[in-house]
Every structure is written in C-alpha cells, then in structure tokens.
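Take a look at this one chain, the form predicted alone, written out in structure tokens.
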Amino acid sequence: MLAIETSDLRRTFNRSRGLFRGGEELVAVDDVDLAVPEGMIYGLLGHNGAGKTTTIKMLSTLLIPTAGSARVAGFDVVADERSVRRNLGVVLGGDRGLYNKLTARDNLVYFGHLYGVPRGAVGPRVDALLDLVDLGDRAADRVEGFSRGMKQRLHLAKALVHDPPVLFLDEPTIGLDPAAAVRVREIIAGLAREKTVLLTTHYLHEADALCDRIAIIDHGRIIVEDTPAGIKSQVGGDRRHLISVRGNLNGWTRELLGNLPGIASVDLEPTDDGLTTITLVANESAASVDAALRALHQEDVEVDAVRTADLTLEDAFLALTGERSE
C-alpha cells in the first residue's frame, strides 16, 4: 500500500494587480506525481520557491489543490481531510505550535486529548514519547526555558502523540546547532522502522544519510526521483574536483570556469589560511580539470593543490537544477 500518492497535483496562486483587476497566475506546483510506499523515509528536495512547502501543505490539508488528486494513508486530502489529519503528524520549521507557559508533559497531554487519544492511554503515551526524545528529565519544566533543539524534539513528540502512520517533517533541523541536529536525525532514523516519513530539508548531507528515496522538485515539477545513489549516478561520470589557489580571485573567475566544456558547476569558498577552494563538478574529469588549470594560469592565479573527491548529493543537486546550494 502507498502511504502517499499524488496524481497531476497542481497548485496555482493569483498575483492580484488591484481590487478590480485580474492578476498574473503563479504556478507553485505543476503536475506532481508521487508514489511513496509505507515504511520509507522519502526526501523532497528543492531550492527556495521550488514548491516543496506548497506540496506539503496540500498533502496535510492546509491548502486545497487547484487540480489533480492526493491521498495520504489511503484517504483523499480533499474528500476526507479529517481522516488524513488523524493519520498524519506534521512538524513545520520554526518555534510555533507549542504553549510556552505549559510544561513539556502538559503540552503533550493537551495535544493528545485534542487528537482523541483515549484518556487512560494519554499518560503512558506521553511519558514514552518524552523518553524517546530525551526530555523525560525535563517533563515538568516549562517550554519557555527550552533551547531550540529541545523545542524541536518536543515538536517531534507532539507529532507522534496520536501514533500516526505518516509523518511530514518540513526542515526539522533548520537553525539547530550540530549536536542538536544530530540527535533529531537519530530520532528520525529510528522512526523509519514503523512510520512513513516525508522529509524536506536544505541540508543535502542530511537527506543523503536519512532518505531511502528522493524526489527533486524544481519550478514546481519533479525533475528526478531515485535513491540517493541513483541520483548521483544520473549526473553521469561527473566528479568533484577541489582546486586550492592563493589570493583573491577576480569577479570573472566563476563565469570563466563555468563556461568551460564539461564543467557542470563551480563554487568558490575562501579559507582561513588565505587560500580559496574552487569546487568543480566535471563530466570530463581529466580534460575539464586541465582546461580549468590552463584558464587559471592565464589569469596568473597561483594553484596550491588539486584533489578529487567523491561526488556528493549536493553536487548532483547543483548539476541537475543549475542552482547554488542553499
């Protein structure tokens, strides 16, 4: 059985130009087809404005689709929205959604009652979830004193309080420090044994580590759908090459290298030791790197070192979308 299924899902908005004048139609999601089996962590990736959050909102019944259809846990998101909500847990990026003056335990008890969890089952369920997200020792503390990472773990517990089979996690680690983000990822990975998780994130290493399959959405359309390894392989023979150079580069360097044959993407990053690392994704590795080195030499750029690294999901994302990493 498919946990999430969409067919020709579409959402448009109208940019009003005035009270009595029609506006320009903006297509946010354009004929998206998804088929997510049960028990999978499924990633939905894309740059800002690509259509990720709009898709999540339609699937979670917060937006009505303009056209097409969608089902979550077997229920139509328009015709049976109450059943969708009963079978769905949602974590949206940000701090909203918790009551700061209540304790962690009281928050979960309150939301458990709202979701219709039987009165006798709420207490044990809440205690188990607080232990799951490492907040058992802070159960009696008010949420207003929690760090952002603690609040995000409590958001996860809240989404699980009614034991839904499907979870939507929209950028669950955004703004967290590295240790907090690692713990949230560990919790998400542990959920995969019994839940279906739809994950959106801008941290591509996170998607690479967590997701069984990934869809990349660009300008409202799915441009590729595969396993993380499969997406990397679709870039072809592209490899990532790191060229360390000394001194500051002129403003034309990125364009100069990007226009060379075989170069899929170029990124420049200054380092603390006065060097600049040029990251090239190239599909004709040796010839492309040689061409880049010749171009840098002609610009009197001193090359300090050259090395080749494994292609990452971020490299594949940049090559497929033509966008810079966020």
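Just so it is clear, the structure is predicted and the values come from calculations on it, not from any experiment. Residue numbers count along the first chain shown, from 1. Definition used throughout: the rigid core is the maximal C-alpha set that superposes within 1.5 Å between two forms. First, how it differs from the form predicted together with the partner chain.
Superposition of the core reveals a Cα shift of 2 Å or more for G258 between the two forms.
In the core-superposed comparison between the two forms, the C-alpha atom of T277 has shifted by at least 2 angstroms.
Once you line up the core between the two forms, the Cα of A70 stays within less than 2 Å of where it was.
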Contents of the next structure:
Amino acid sequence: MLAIETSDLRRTFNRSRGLFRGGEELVAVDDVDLAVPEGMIYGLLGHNGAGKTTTIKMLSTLLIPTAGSARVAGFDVVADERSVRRNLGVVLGGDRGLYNKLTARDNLVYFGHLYGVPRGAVGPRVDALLDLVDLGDRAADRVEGFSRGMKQRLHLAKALVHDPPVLFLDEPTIGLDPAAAVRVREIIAGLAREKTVLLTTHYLHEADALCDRIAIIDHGRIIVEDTPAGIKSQVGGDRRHLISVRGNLNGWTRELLGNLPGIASVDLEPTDDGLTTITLVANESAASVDAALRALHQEDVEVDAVRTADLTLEDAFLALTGERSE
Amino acid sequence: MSIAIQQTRSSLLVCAATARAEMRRTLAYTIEVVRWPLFPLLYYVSLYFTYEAAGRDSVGATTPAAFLLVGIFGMTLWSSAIWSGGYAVESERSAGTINSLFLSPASRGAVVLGYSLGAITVFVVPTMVVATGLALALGVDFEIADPLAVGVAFCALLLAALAMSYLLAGAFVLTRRANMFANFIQSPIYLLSGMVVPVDDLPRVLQWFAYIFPISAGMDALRGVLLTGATLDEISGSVMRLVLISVVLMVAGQYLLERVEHAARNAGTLDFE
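Moving on from the form predicted alone, please list the structure of the form predicted together with the partner chain.
Expanding to the full complex; the earlier chain stays at the top.
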C-alpha cells in the first residue's frame, strides 16, 4: 500500500505587483506525482524555492492544492483532512512550534491531548519519547532554555506523540551542530521500517545516508526519482575528478570546461593556498578529463594535481539542477 | 458510542488540556502572579475615587462601592476572555506555534474556549480575594436571597464573556491587527456593559449598544442577585436575553473560525510565511 500518493499536484500563488498593476501567477508546485510505499524513508530534495516545503504543506493539510489530488495514509488531504492529521506527524524546520513557557513534558502532554491520545496512555507515551530523544533528564525544564538541538529532538518527539504511521520531516537538522545533527539522524534511522518518512533536507549526505528513494524537485517539478545510487548513475558518470590548478580562475573556466563533451558539471572552489580546485563530473571519465586538461593547458593554466573520487549525491544533484545560489 | 458523543468528549478533553496549558503559561513568571491581583485593585480604587470626586453617593439602589465591586468582577472576566480566547489564534501565530496547532485534528473552537477558561480560572481567584478584602474594608453589604440565582448569574456572565471572546477569536485574525483591536475595544466594553457606570445613565443611543452585548445582561443579573436580593425569577429575563445573544455570537464565531482557517490554508498565509 502507498503511504503517500499524489497525482498532478499543483499549487500556484498570486503575487501582487501593486495597486492597479494586476497580479502575477507563480507556480510553486507543478503537476507533481509521488508514490511512496509504506515503511520507506523517502527524500525530497531541491534548491530553496524549488517547491519542497509547499509540497509538504499541501500533504500535511496546511495548504490547499490548486489542482490535482493527494492522499496520505490512504486519506485525501482536502476531503478528509482530519483523518490525515490523525495519521501524520510533522516536523517543520527551525526552532519554532513549541510552547516556550511550558516544560518539555507539558508540551508533549498537551500535544498528546490535541491528537486525542487516551488520557491514561499520554504519560507513559511521553516518558518513553523523552527517553528516545535523550531529554528524559530535562523533562521538567522549560523549553525556552533549550538549545536548538534539544528543541529539534523535542520536535521529533512531538511528531511521534500520537504514534502516526507517516512522518514528514522538513529539514530536521537545519542549524544544528554536527553532534546534534548526528543524533537526530540516528533517531530518524531508528524509525525506518516502522514509519513512512518523507524527508526534505539541504544536507545531501544526510539524504544519501538515510533515504531509500529520492525525488529531486526543481522549479516545482520532479525531475528525477530513484534510489540514491540510481540518481548518481543517472548523471552518467560514476566518478568525479578533482583538478588543482595554480591561481584563481574566473567564470570563463566553467564555461570552457562545461562545453566539453562528456562533462556533466563543473564546480570551482578557491583554496587558502592560492590554488583552485576544479570538480568535474564526467560521463566518459578518461577522455573527458584528458580533454579538460588539454583545454586548461592551452589557456596556460598550471595544473598542480589530479585525483579521482566517488561521485556524491551532491555532485549528482548539482549536475541535474545546475548550481544556484540565493 | 456515537460519533457526536465521541467528538464532544474529544473537544471537552482538548478544552480542558488547553485550559491547563494556558494556566501554566500564565503562571510561568512571578510577575504575572503579582500583576493580576493588582489589575482589579487599581481599577477599583481609580473608579471609586472618580465616583467620590463626582459627588455620587448612590448608584441606583446601591452604593458606588458595592456597584463597582461587581463591576470589577465583570471587568476581570471580560479582560481575561478577550486577551486569552479572543487573542488565542493570534497569539499562536505570534508565538510560532500556529502550524503545530493547525496540524493537529483538535477542534479549534475547543482550543479557543480552553484559552478563555484557563485565563479566567487564574484571574478570577485573585479578583475574588481583592473583592472580599475591599468589601470588608469598605463595609459593603451583600443581600443574597437565592444562592442558586447567584450561581446562575455567574454562569450566565461567564457564558457571555466566552461567547464574545469566541466571536473575536476569528474576527481578530481576519483583521491581522489583533493586539490593536483588543486594546481598542477593551475599554468601550467596560462602559457599554455597565461595569463602571449604570447602563441607564448612558445616552439613549449607547444604551442600544449596551443591549446587544450579552455581558451587560450578565452584569444586571449578577448585581441583582448579589446586591438587591433578586431571585431566579427576577433575573430570568436578563439571563434568557444573554443566552440567546451568546448562542448567536458562538455560531457566528464558529463560522468565522472555520472561514479564517480555510482562507488562510487557501492563500498560504497561515503563518505569514
């Protein structure tokens, strides 16, 4: 059975351009089709503004779709929104969403009541969840004194308080220090098989490590959907090549190398020691790298070193969506 | 168990849980515990000396001291209701918890009522203590003929405060300036509901406004049973008027809450993102 299913899901927004100038229609999510089986950790990746959060908001009933349909845990998100909410736990990114003046325990107890957890079951359930997220010894402390990592773990506990079969985690490790992020990832990994998890994240190594399947969304459309390994192979090459050159290179290098046959993506990163690292993802590894080295030589660029590394999901993501920054 | 009974039970549990949470939030800081006995005390003293300065030694069949004692009780109920239940959705939004609340299947109406009941529970107790102290200090005589009527009048006034806050919960969110509007209407309601001056002393046109506020009927009823020995029969007219208007306000409030949530979900403006 599918835990999450969408068909031609679409959401547009009207952005006003000022009085008397009419509006402009922005397409945030454009005919998205998803089919997520039960018990899977499913990643939804994309640049900022690609449509991830809008999709999650529609699936979690916070936003009404403009067109198309979506079902979560078998219930329609528009026609049967209450049933969707009963069967869904959501962690939205950031440290808001908790009652700061209440203790960790009071927060979970309150949300337990909001979700209709039987009165006798709330206490034991809350205690178990506080232990799960390593907050048992801080249960009686007010949330306002918690670090971001502690709040995020409490968010996870809150999403689990009514034991839903489906979880949406929208950037659950955003802004966390490495240790806190590792702990949150361990908790998410521990939920695998018991729950269906829809995960969005900007940390692609996180998606690579956790997700069974991944969809990459760009400009509101799903452009690829596969396993992490499958997505890497879809880029064409299975290796990336790091070329260290002397001096700082400009945009022309990216253009020059990007136009060579077999090169899927080019990334430039200056280093502190006056070198620039060129990262190439190449379809036809040896021939493409040779062509790149010849092109650099012709432009009098001094190559310091060349090495080859495994392709990461990040490389594949950038190759598929293009490099973009805000 | 039928679905209706299940939903009612579930809503009552949500209402009670919200009331407990609101009480805990309100009592989280010591300053709040100190502030709330001061609110009725300072209002009472200010109004008492205003009557003294105006040379009024009677208000209808009673004294200004007695009239205002019941008045500050109504003020506490109204202020608690408007700043908790009326402000509930807006305060969830400003605290950043509105998404968490609206992601849950809980009845929004039960949450709003829970906010009001929690705040009223916290603030009524210090008001009663202050009122008792003032009554003893100023020698106010209560004339209670029917204790049952006192209970009915109190419940009716509570219903009126809850109904008005319920209506405002949706209306405030529509305006997106809840704080400003709550401040704007708080004091006029003191005046128009007979809390600080008798409605009969107001200009004719304002008396009509007073008539449509259920709290004014509740104030009439509570003053009658506490100060002039009115019986249940004698306050039944005021109570019936109050209940009828309150029901209309609750239905309108429910409609507004549903419309507000639907409109926000449709426009994607639930959290101002």
